[in-house]
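Below, in structure tokens: the form predicted alone, a single chain.
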Amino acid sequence: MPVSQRIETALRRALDAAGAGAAPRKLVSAVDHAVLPGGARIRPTILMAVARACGEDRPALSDRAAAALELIHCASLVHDDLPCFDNADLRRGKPSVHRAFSEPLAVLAGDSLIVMAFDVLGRADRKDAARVLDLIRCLSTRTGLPNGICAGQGWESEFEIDLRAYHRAKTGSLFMAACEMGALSAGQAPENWTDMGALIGEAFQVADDLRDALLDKETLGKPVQQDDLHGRPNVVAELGVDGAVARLRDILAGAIASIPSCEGEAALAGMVRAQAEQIVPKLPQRTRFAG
């Protein structure tokens, strides 16, 4: 089964379980709206690629890990879009959850997705208990304080922002989780993959800054120029467009170079290059990533 189909099947299974029985239908619909249809599913795709490179021996566990990671990511998008944060009307080309279902239901949907992510892992086969415990610890570390996505959002309320810590937490943390959880689901050491995840996350943040500065709302599928609107630090403001593009190239080269020696090293490098093309699909030709 293709990786994309494995990811979607695992997510659909989690959503069906959450919506079973006497669950409140509006909240169920809000949760579904937050997850389906999805975006590029970059994070779970990276997780699966790392698991395969590590000799994936328990694919059912990799499926659960990928679904859990994407559910956390979707929860973060729901909360990011709320009026108290970005107050965004669009997400993935459709109304954001609070616009489609109300602000209270959006808060509950985001909360439900976080809980669902850990429930997906907790329902894994008992023979995988040791790996599941490591996966839960990894995902919780990359989600909460002191260095997870919650910390990343929290940096925006500080008077002085450590830009590197801010980007590493807000964007890099779930990419680090993707690489670490891919290794953990295959029974391998996660620390060998942290640097790769951090670099991919840094590249994604630079690309996101470029898209926010250069694309329009219709192309991006969400509001643009949010960094300027909210006074957030960003690489384009710091380095300019050409400097940001050069930084992006350097980071991605570093990410490929950081891949640990393994049987699937070449395939994984190809995947990183392919994901780089998805990160900046509409920018000028000079930003394309060859070789």
Given for the second form:
Protein chains: 2
Amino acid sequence: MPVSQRIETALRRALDAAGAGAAPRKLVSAVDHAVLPGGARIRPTILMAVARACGEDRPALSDRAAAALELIHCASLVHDDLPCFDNADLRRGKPSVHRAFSEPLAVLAGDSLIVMAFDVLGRADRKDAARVLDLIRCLSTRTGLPNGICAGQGWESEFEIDLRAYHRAKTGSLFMAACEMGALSAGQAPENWTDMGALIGEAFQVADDLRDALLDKETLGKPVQQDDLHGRPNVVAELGVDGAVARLRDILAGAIASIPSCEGEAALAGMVRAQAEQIVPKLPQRTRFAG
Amino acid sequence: MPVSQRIETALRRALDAAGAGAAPRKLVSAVDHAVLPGGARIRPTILMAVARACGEDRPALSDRAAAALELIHCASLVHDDLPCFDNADLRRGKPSVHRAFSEPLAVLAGDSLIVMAFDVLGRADRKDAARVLDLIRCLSTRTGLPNGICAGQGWESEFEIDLRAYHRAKTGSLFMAACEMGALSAGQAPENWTDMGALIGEAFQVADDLRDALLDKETLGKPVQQDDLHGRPNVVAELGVDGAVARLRDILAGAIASIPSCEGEAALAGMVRAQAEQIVPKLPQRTRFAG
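Output the structure of the form predicted in complex with another copy of the chain; the preceding block shows the form predicted alone.
To see the whole picture, the full complex is given below, headed by that same chain.
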């Protein structure tokens, strides 16, 4: 089964379990809305690629890890879109959860998705319990305080932002989790993979800044120029478009160079290049990622 | 060390870990505000009592389970108080998190607390990995969809409420988790303990309805007559005060009768009676729980 299909199947299975029996239907629909149809599923795709590069020996566990990671990502989007944060009407080209349902249901959908992520891991085969525990610890570390994505979003409420901590936590965390959890699901040590995750996260941040600055709302499927609007730091404002594209190219080269020596090294480098094409998909030609 | 001190120590340890290093300070303070000083800590106290009754052989694990459960409870209070739900200014006699900090920080504090709960369990000793996994699965089941507390809160957004599912999920879930997780931390099967949890949850719901209907805001430390205000079902409206008190007495007798035969059965029955006194602490004399 192709990786993309494995990811969708694992997500579908988690959603079906969440919607079983006498669950309140609107909340179930809100959760479905937040997860399906998905975006590029970049994080779980990276996770799967790293697991494969590490000699994946428990595909069912990688499937669960990938689904858990994507569920946390979806939760963060739902809550970030809330009126008290970005107040975004659109997400992935359709109404955000609080617009399509309501604010209470968006808060609860995000909460439910966070819990689902840990539930999906918690239901893994007990014979792999120690490995599953490592995955849970990695996911909670990259999601919560002191420096996961919750912390990243929390930096926006501080008077003075520690920019490096902010970007690393807000965007980097789940890419680090993707690489680390890929290694962990294959029973490998995660430490060698953290740098690659951090660099992909940085690349993604620059790409996102470029898209936010350059694309229109229709192409992007969500509100644009949110950084300007919310006074958030943005690399395009700092370096200009050409400077940001050069930075993006450097970071991605660094990410590829950081891949630890392993069986699937070459395939993984190819995957990073392919993902790089995806994260800057519709920019004017001169800004495409070439290297 | 007395149980109450074990619970506070475990919570303090989790909060310290969350606030370590370069964490954003306001979010860390918001999370502290949500957890400290606590309420009666009824759920973790029940958990500890059940663990003891089951021949507690891993006190460090019960400590983690108790802290995790209380963190989920605190998260649910923070989010329930948000303007889009109860819009409560007060909680435990002080400003609710969104009033003391801000709405974004309250959303993030709740999210962070949910993640912390799983993190606390995920960091348990790996030699107990299988048991820890059972605890994680129990906690996620009782927290998320299809019938944990998220589902319970979700019922309030439905046109037609399934009253039994609503109460069982919203109030009962974490009491069921308390009993089940107590048994699980001691390596015992949780199934025999579910009924006791469900009954204590029902008693707590009735007691809460009584307090909501009878007490003033100052005594209660949070807004009163919220059920009337939000059009929520309330057993006092249905049965009257005396009827509700009689119902409370019956349910608690049932909870005590449901305690499975075990070493610490008598001690546990005593604890349930003591908790019963706590959950109706300041009602007019005639409504005190006598049995």
